[in-house]
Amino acid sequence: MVLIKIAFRNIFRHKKRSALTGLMMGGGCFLFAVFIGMVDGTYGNLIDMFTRDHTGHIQIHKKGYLDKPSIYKTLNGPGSIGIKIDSLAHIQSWAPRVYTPALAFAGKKTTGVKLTGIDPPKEERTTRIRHKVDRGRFISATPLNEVVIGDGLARVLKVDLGGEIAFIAQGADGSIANGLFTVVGITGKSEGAIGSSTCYTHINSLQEFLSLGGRVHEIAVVLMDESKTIRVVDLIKKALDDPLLEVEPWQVVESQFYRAMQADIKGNWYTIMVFTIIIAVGVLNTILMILLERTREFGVLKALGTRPFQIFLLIVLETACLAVLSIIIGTAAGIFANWMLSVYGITYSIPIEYGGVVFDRLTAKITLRSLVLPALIIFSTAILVSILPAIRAARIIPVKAMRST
């Protein structure tokens, strides 16, 4: 206890170069706050976008679907499967999906699309597809030959809410589909480039446009906590004990966007391994400088009778003291600036397309991460540059040490 108020009254005994060294602990505590906030804030809407606008947090599938999409490769009796999900914990919502590629005709203009049935009671419960439609409505709940469709594809084909759309498909049974469509919704701009090809209608409708009965393709499954997904998938595949359906997480079913995060994740170590150093370094000059300045202290300490371990201890607890106080001043800017970004964020003069998603703001998070890490790794980083310094103090020769200058 006596060594830690020497410790800690030592701090103030070079006030300059105390602040000095606690500002470089404190701001790179900041740094490193605001950094992992960034990160965590960033990755957090990219997966609520993935998962939550339209690919949710684990998919089922006909096995092989995910690999080569089929029109033939459907799940029989969703209703029940959906009965199983609705037991299991962690289960926010379900909604079954049809997909099929179709040819698009409007007036003279034509395009390929993708034609994509949804329930829509199911669907507004599960993800945001509803609250993308920028003009008009969404789909009615009853089956009716409705589509909404992306403003891009409403400009390729210069239609607008009432016009008609007709598709050209393959049907599941051989033959050529096609059918009348009215467009009742219009979704905006901000779908990005891969949306503005997607048409939505009613499931049902389109069940009967592929001369698919009940079947569908896909069963997006939404969770209350994105964090137990793996959990989750494990709970699903034993609860449908059925070898040729595949039960994936969103980590799969987006894995060039999980692969591309995981490579940029392990870049952000790397930056946080150079501040760290740089931290270090910096630190470590001024324990050296106190060192060298106090040579005759510790040698008079050492005539004195204080034992070598004391003086080891003094030193690694001044610097604990110092790296608390700066860690604490440094964590509480922190979450401070994480918390503005997380409300207000940094908009971007240029919306940027990442994986199809399209995001205009830069924002933070508040986490335990952002909290935890930048402290342990300050707080590590000084005790042990700390260590070598106060070893040399503790072997230092009584007499030598008062004679130096």
Given for the second form:
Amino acid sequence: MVLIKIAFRNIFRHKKRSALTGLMMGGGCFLFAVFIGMVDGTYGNLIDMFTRDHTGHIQIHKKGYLDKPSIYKTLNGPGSIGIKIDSLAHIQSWAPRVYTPALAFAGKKTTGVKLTGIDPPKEERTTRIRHKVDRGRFISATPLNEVVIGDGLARVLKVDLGGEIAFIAQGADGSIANGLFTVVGITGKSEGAIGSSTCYTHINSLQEFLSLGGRVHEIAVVLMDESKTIRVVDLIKKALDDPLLEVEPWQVVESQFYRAMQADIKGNWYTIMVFTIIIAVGVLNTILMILLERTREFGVLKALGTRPFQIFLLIVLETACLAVLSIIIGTAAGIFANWMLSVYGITYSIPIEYGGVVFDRLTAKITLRSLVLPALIIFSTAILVSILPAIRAARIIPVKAMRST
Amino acid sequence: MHEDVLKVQDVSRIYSTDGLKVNALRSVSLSIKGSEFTAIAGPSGSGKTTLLNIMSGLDTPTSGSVMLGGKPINTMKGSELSDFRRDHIGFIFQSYNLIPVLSVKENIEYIMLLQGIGEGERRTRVASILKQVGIEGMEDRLPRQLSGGQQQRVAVARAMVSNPDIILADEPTANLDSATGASLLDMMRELNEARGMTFVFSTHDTMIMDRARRLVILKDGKVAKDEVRK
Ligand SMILES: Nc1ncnc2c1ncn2[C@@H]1O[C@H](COP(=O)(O)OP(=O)(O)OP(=O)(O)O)[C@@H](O)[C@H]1O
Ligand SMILES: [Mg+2]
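The structure above corresponds to the form predicted on its own; please give the structure of the form predicted in complex with its partner chain next.
To see the whole picture, the full complex is given below, headed by that same chain.
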């Protein structure tokens, strides 16, 4: 259509102004792409670290355990639950856990701790707890009353590898449980705040210590792909079909972390909104200048028999052409930047602790929405902003327009 | 021998600005027949531009009617008026007013493109009109690469190429030197004779008036004289 030709060529009439307007739109597109790419990349990373470090993607408890943990709220027959889980799609692995608060004594020192019983081979397949051991080794596969403790706890209790810690807790049968455990490993600082009170021991040692029999408090499930979490929660619920069990995604289990993350993401959207408004004002300014400069020309086109709607189209098309050009360049730059960030990342000089997880690298991810959303935002903003000036151009009265030179 | 192409009947135009009323046209009646070559002359402020604008539907009369090809254009609006102008009226402006981003050829094609005329037909028409207005070989230039006289020739070509019923030109030679203006007029007259195209143009210039075959003289918004020459 001849209108597209006119619109397109008009972009190159005021090269500097078009370049500036294009830079705003393209730059905005680039910025949004990197922004969204980093949100997707960094939060994806963060979620991954968070879930694979300890939480898992899905947790199963006895009803009410999450609200008010108690050693009495147990799952019977974790093995049979595990078999049902293993038969489902998207599952990577699962691990049973036993928890209890306990008092720890070493020499003259004493402190409160959270004893966690884990199944070493299963835990290893499910989370990265094993790799957190800095000194010494991980708990052996056979129950030998061994513990792995955090660096912070080791300092509080003044124990080191080979040292012994006595624990006192309340057993499931109401008795006072006490036992002596040997420190075989110490986890590093990278565990953050949790590190100061966590002790890992063999699940069977802890079950015996608490007289729990074969019962556990928690089953953590890890999936091949985090994005399937909500769907798999439903699958597990259906497979277990037990109203006394609670199957919850990590978003519920770690709701505080999840809410903090959501608030952060919302903040990012506000930033995008502010930038969009700035771009809209810039584009509007350019279109109004075009309208002012070319009033006479639009008058002539109308006098020649161009319909009002065609004049309207001319303005919208000119904006659209410039927007598309800018978006192509901005998106290409955005993809490149996201790719660079996804490969090299930015390492923080000071690691940031976020919801108990320490992370020190900013990365991006090239996602579909990091390409499509910025383009859509910029394009629709440009078109929206051009509509009113375009209506004004369509209403130009040729006689008046041609009198004013 | 020819029918009336354009009929202006009892047209008045009153401009009111800041409470001040100007009677630009007072009860003007005028008929233009097919194949006429008419000049509208008169002193500055006599209403020439106002009359041409009303004839073309760019302006509406305060009272009276304008019929083009039997249709009243003073009551048309919006797209209907746009389409009617596009299909029936050719325009030549004092300051050329070519579309600056389109080449000579594309400028001439513009109205045909709006009309949706096919490429083959467009090409033959453009080729023949280029020859007739004497700007062959310049079809790929942009307007700013042409002299004023050449630009006005392109404007004549643009007005003619869609075969309108009438071509209206408000002081087409005012921006040209007298020799260039005279040769433009000669060319227009040739086109009038060769193709029977109806022209109405306004002018101040006696040399230009002399080239008209009918001369209408306006004075204070009224027709003071209307004579057919040789
Ligand atoms: N838009 C307008 N508003 C108010 N008065 C106007 C307007 N247009 C024209 N006039 C007045 O109407 C009268 C006729 O003007 P018009 O432009 O038709 O004259 P003209 O014969 O074309 O003059 P010129 O030879 O200078 O071009 C003049 O007195 C002019 O001042
Ligand atoms: Mg005039």
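Numbering follows the first chain given and starts at 1. Keep in mind that what you see is a predicted model, and the values were worked out from it rather than measured. Take the two forms, superpose them, and find the largest set of C-alpha atoms that agree within 1.5 Å; that set is the rigid core.
Relative to the superposed core, Tyr270 undergoes a C-alpha shift of no less than 2 Å between these two forms.
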